[in-house]
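In structure tokens, one chain follows: the form predicted alone.
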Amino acid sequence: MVFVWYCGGMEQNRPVISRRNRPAKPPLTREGIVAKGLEILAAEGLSGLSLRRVATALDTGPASLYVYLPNLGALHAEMLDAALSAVTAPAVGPWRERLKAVLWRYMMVLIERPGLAPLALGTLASGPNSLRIWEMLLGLLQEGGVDAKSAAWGVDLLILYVTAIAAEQSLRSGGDLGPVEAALAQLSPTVYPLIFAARALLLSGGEERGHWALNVIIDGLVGPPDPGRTA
């Protein structure tokens, strides 16, 4: 459709566009914001995550999304969740280095999304795939004699400690451990005597440093070895 408009006595011609000629949204559901906020959390960080920010991504205004999400928290809760789908156990072997793969996993996942780790270590996610890896933990625990307390108190450190891995390997990957490296380096060995025989090893290890770490928080919630007990 083209229609005649007049500007300084001058006629010029322009198309009019009807917006019903425009492709159809796709409808609007709780997966997709939660796809476009993982979208946007990996292209723009956590800083550039909001509501408003995703509802423009979705080409929709932001009260639309409060039909499925009441506040920023959920989303983030229900964006953790989505992702944490990925983490599985091992169908076979000890039952130790069965609860290491899955909390391993656990933290690779954190790592491999960017953003998810700072993400993570604000959020407590009780969606579905966080109560199956619960269920997994414990029951990998239980299995290795680790009593109900112990298991339930114990679920929560070990995903706090890799979660706070992950975080910490995301600040690694960005630099920002540049300022503590550059305390190190300067140390006075008189008066950090201790801190600078160490400075090397303070910050180094790797992954076998995150295996040993898990080893020490397993063997603590074990408890000693009882004579009574088949390993």
Given for the second form:
2 protein chains.
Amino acid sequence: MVFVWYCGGMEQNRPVISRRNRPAKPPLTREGIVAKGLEILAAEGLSGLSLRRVATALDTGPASLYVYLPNLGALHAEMLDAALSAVTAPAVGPWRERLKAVLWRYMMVLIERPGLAPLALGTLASGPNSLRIWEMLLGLLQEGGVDAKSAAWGVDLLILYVTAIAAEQSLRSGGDLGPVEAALAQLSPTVYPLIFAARALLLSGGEERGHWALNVIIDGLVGPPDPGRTA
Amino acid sequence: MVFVWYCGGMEQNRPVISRRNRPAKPPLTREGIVAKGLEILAAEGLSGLSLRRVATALDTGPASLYVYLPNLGALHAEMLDAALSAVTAPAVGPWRERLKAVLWRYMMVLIERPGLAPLALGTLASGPNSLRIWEMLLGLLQEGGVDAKSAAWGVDLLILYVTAIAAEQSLRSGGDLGPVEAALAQLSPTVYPLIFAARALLLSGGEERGHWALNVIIDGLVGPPDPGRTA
DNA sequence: ACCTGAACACCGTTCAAGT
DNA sequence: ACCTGAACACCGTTCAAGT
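Next up, the form predicted in complex with the DNA, please; the one we just looked at was the form predicted alone.
Shown next: the complete complex, the earlier chain at its head.
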């Protein structure tokens, strides 16, 4: 009994909670550690997330987390899977639209939480939500008549692709674009005429660019939506 | 004169080199630091690469590297760009084949050096070789009749995509696939019937899978190679 | 049994002090 | 002017020792 333990030796019988003027330290759980990790990630980004930081926030030492997690990678994997619980499929609509909606949602979940996309790039997800999404995507591709091999390899590819786009997007929205902008600004129009001509387009496009990219991969995997397009 | 400095106070006039039985410490240069970084990356992977490790290998302290590089990220960027010097375009052939060849070469450069692919995922490349490859790819897409916006966004996408595939490949070839294989092995066929049915295919495919993935993205971007495919 | 303090072996980066 | 020793403020992980 943690409560009694903390009360031990005290003279009054008022609850410890009000005496100390803050809630008693809650017991450590795997879920609590993961939730705190996501909290810190949202507040401070990937570089601010460390086992020690999480431990401090939970009012304990770093060694205590190893009772619940084998290493930092496992924490990352659990955080990613927890965040992916928000990825759901629309119930109705053409399969192609539902496929796009799932991938878009996946991308948005990674983009909305700062730091989650770069974390996802370095993490092999195999938790329940990842599996659920894999099952969903396999079903949608199958519904679209994609053959078994293309579907299996395709799901892997789609998730990889969406994760990479999200990670790049978060590079773009962070201030880390400086070197690229600098390189583009002082670019020689004679040495690199094509890049020079395209320099405005290269940096353009926000949400539209994400939709465009998603359509490119889906077109490649299952063919264009309506008749055929001119090659 | 470093040489004289090291000779100072010695009685004999035999060269220091043979006296010490190893070459005199060469002066630090940016290129030397980058080359040593690539050497360490090849030998020990990304986790073995650190500024301190490079400094030690160059027989100096970590602070000395800051005379030539502003930070670790800059070292990563220079290493990536140096490795990309091996990416060249075939002189002849249909533009689609040349495009594929460049992307394949890019992917292979990242895959062949252990650790370079994950390094590339977290690095914004803007060195001369990156620019050269951008220029090359823009030219090839233009030759294929791709419109300006699709070409600009497409080059970004192609490089991102190829980098991500390489990074995943190096996860696959490393021993890090364990958790995924374990999850697949003890998968419930009733909860996840589609994944269960596809479990062999999911892990299959080596080089063939890379070629397939490259064709998917090119098809999506520029359309299928010959007539049209059935949607 | 469950938890953790303290240590180990590292990091990137800075800056005052060296030659 | 160019270089660097030593320090600063961190890491992930382990394990003997605590209750």
